[in-house]
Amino acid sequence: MGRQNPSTLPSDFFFGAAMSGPQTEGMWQAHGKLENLWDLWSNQDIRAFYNRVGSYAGNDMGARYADDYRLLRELGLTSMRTSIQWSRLMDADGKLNPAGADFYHRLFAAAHEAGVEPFVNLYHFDMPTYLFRRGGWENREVVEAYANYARTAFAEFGQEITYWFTFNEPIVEPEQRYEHGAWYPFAHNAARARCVQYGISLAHALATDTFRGLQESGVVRADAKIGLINCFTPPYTRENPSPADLEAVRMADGIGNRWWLDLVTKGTLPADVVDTLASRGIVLPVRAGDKDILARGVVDWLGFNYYQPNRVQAPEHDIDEYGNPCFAQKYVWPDAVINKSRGWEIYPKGIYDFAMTMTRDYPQLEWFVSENGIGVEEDRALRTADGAIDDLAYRVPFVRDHLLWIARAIADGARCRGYHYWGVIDCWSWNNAYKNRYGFIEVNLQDNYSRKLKASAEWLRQVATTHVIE
C-alpha cells in the first residue's frame, strides 16, 4: 500500500462544523430552560461582556437550525457537533423537561433531513446555576446529577444519535473558573481547580459507564460511539532545556493532556502527576470506589481541539501571588507567529506533533480534529464590492496549513478520521461575545442575525468536497 499523498486527505475523511448549544441557540428562557452560569454572570455584570452582548445572544440557530443545516451541507460539510444544554433538557428536580426534549428532537431531525450527521456533546461549560450553588463539580451530588442527566439524554435520543461526547474541553473550567480567575466565580485556587478537574473526571466515567449499559440493553443504538473532546496543547520548551524546564513540561503536559488521555484510554489518572500535586499540598478528594469508577471512563474515540501549543519553562517562583504552587511558566518562543486578535500562537505543526504522540503512546485510539479555527477581530471591515467579508488572506492559509499537517500525520500512521472547523457560522463566544469572528459564514447582528457567505466559503466547499488541499 502506497504512502498517502500529503496534500490529499483520505476519501472517508469527514469534514464538519463545531459549535455548541449555549453559543448558538439563543432563546435563553425558552422551552423551560433554567438559568445557567453564563446567564447568571450576564445578569450580574453585563459590562463584563464585549459590547454588552451576554448569554442570551447565541447566533439565533435555535430558530434557524433547518436553514443553517442546509447551508452547512451546501458547503460540503457532512457533520456538525453541537451540545445539549443541561439547563434546557432537565428541570430543577432532575427530571426530563418535555419542551426542551422536543426542541432537541426537532433540531436533530432537521440535521438528518439536511444530510448532516449530528455529533452531540453533553456539557460545554454551562452548568445550571442551582447545581453550581450546591457546590458544582466539587460536590459528589452534582457529579451524580450529571450522570442522571447523561442517562436521561441517552435514553431520550439513543436511537437518533450515533456520536456522543461527555464533555468539551474539561480542562477549561478548572483553569478559567477556579485557577486563573477569568470566569465566574473568579477563583484563584489551584487546589480547588484540581478537585473540580477530578469531579469532572468522575462524571465523565459515570456517563461513559451509563452509555455502555444502555447500549447493551438496546436503548442506545448498537453502532453508537462515546467519546470525550479536549483542547490538547502540545508542550514545548526552549532549546537546550534545563532539568527544571523539562520538569515544567512534564507537569504542564500531565495536567492538561496526559490526565485526559490516560483517563479515556486506561481508565486511570497519571500517577506521577497525582503524586507531584500531593507533594505540593494539592490532594485529590479520592473516596473508596473511585478507582473502579474511573476505570469505566475508556472511550471509543477522541476529539482533539487544537488552537495553539503550550510553550513553558521552569517557573521563577515556587508559589504565585495567591499562594498556589507554580509548576511552569510561559516561554515566549522568539519565532512565534501570533494571531493579534486572540493573542494565540499560530503553529500548525503542533497538530502533527500531537498526532505523532497519539500514534506512539495511544495507538489504539481513533480521533478527529474536533475544533480548529481562527478568530479575527472586526473582520466585518474587510468587505468586497458585493458586501462579502474578504477573509481570504488569513482564514484560508490558517486552515490550509493545519490540513496539510493533518494529511502528513495520516500518511505517517495517525488514526485521524476527520476535521471540524470551529464556528463555521459566526457565534457568541463567552465574555468575548462577537469580538473575534471565526466563521466562514457571517452573522450580522444589526440585521436580525442574517447569514452571508464570506469570501473563504468557496475554498472550504472545494476542499470538503474534493479532499484536495489547495
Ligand code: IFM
Given for the second form:
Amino acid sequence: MGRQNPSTLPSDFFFGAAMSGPQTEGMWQAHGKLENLWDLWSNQDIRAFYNRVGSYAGNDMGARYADDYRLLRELGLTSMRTSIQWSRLMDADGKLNPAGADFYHRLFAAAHEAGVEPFVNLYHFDMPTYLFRRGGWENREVVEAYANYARTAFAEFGQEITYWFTFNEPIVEPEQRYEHGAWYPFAHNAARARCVQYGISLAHALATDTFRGLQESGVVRADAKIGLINCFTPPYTRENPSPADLEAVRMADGIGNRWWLDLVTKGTLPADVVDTLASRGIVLPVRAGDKDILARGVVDWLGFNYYQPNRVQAPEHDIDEYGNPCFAQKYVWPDAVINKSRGWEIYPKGIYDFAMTMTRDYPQLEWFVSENGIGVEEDRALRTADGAIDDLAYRVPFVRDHLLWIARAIADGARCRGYHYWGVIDCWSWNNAYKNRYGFIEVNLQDNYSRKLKASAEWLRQVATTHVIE
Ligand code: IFM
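Now show me the form predicted together with the ligand, since the one above was the form predicted alone.
Then the entire complex follows, led off by the chain already shown.
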C-alpha cells in the first residue's frame, strides 16, 4: 500500500445501509402496486431466477421495517437508502396512489423514529411495465412521465425527506437490458442502449429541475439535497499500453463514468464521447431544447457505488457479432483477486484511485460511497457456536480494506462524507435472487425471513460507532 493508511475516519463521517424498494419490500401486489419489469419477467420465466425466487420476494422489510430500522440503529448505522417504487406510488394514469403513498409515509416515519435518516432514491431499474410497453426510456413521453412521478414524490414527501436521489446506477439498464442482453428485453443493440442512456439523462435533469423549483416554493425542505448514484468503475489497462489501449480506456471511462460526472457537475455530456459514438454510427436522439434541459442536471452531491474496477484493452474486432461497434474489450489482469460467487474483481485501491480522479477533475463535488459490499454464495456454510454465520474471514477484510483506502483518500483531499454498505440485511438480488448473501444480518428464507446477526456485525458496530478502522 506504500505509506501507512490513516485508520480513522472524520467524526462527521456517516455510516449507513443501502438497499432498494424492489429488493426489500415484497408485497408486490399490495397497495394497488402495478406490475414492473421484474414482476413481468418473473411471471414469464421464473426459471431465469436463482432457485426460482422471483421479484415478489424482497426480504420482507415491507412488513418488518420498524424492527429492521431499530436493528440497523443498534449497529451504529444512522442512515439507510431505499427507493420508492414508481409502480407502488403512482397509478396507471400518472396520479398518486394514496395506498402506496401511505406505505411510504409509514416507512419513513419508522426510520425517523428509530434514528435512521432515510435517503430516498426514485428509480432502481424498476420501470412499470405499461410504460415499458410505450417504449420505456427510448420514448420522450416516458421521460416526461418520470418527471411527473418525481414531482409527485417531491410534493408528497417534501417535508419528510432531506436526501433525494433521482437514479441508482443509470448505466446498468442501458447495458444489461439493451446492450449485453442479460436482462429483459435481452437486446444486443448499442445504439438503443445509448438512446436509453440519453433518455435517462434527460429524465434525471428534468427531475432535478423540478426539485429546485419545489424547493424554492417551500414544498421541498430548504435543507434538502438532490443527487444521483452510479456504479463508477475506475478504468485501468495493461502495463505499457498502446495508443489503441488508451483509446479503449477513454471510451469505457467516457460512457460509464464521465458521462454521469459531466452531467451532474456541468450539465453537459462529454463531447469527445458523443462525437466518437456518432463517428461509429450511434447518433443520440437530440432535440432542440435538450441542451437547456441537461444543463439543469447539476446536483448537490453524488453517490459512488464501488464494487470493481474496469480493466480494458483495445478491442480485437471493430464490430461485434450483433453489428455493434466495439470500443474496448476486457483485459484480464493476471494478478486480479476475484470474488468467485459474483465473478467481480476485488480491488480496494480502486476506490482511492477514483476518489482522486474526482478530486482532481471535479474538485467541487461532494460525494459518499453509496454502495460497497461483498456477496458470497457459501455465506451460510460456516457457523459459530451460537449459530451465527461466521463471515469474519471475508466480509470484515473486504470492508476494512475499502474503508482504509477511503480514509486515505479523505486525508489526500477527497470530499467523501460517508459510507453505505450494500445489503446490510441480506436482500433479493435481481436474477441472482438469494444466491449471494451481502448482509451483516442473515435472512433465513426457511424461517419466514427471520433475522440473525452474523459474526461480522459486532465489528461493523465498532467501526461505525468509533470511526476507528480496526
Ligand atoms: O443488488 C445490486 C443493487 O441493486 C445495485 N448495485 C449492486 C448490487 C449488488 O449486485
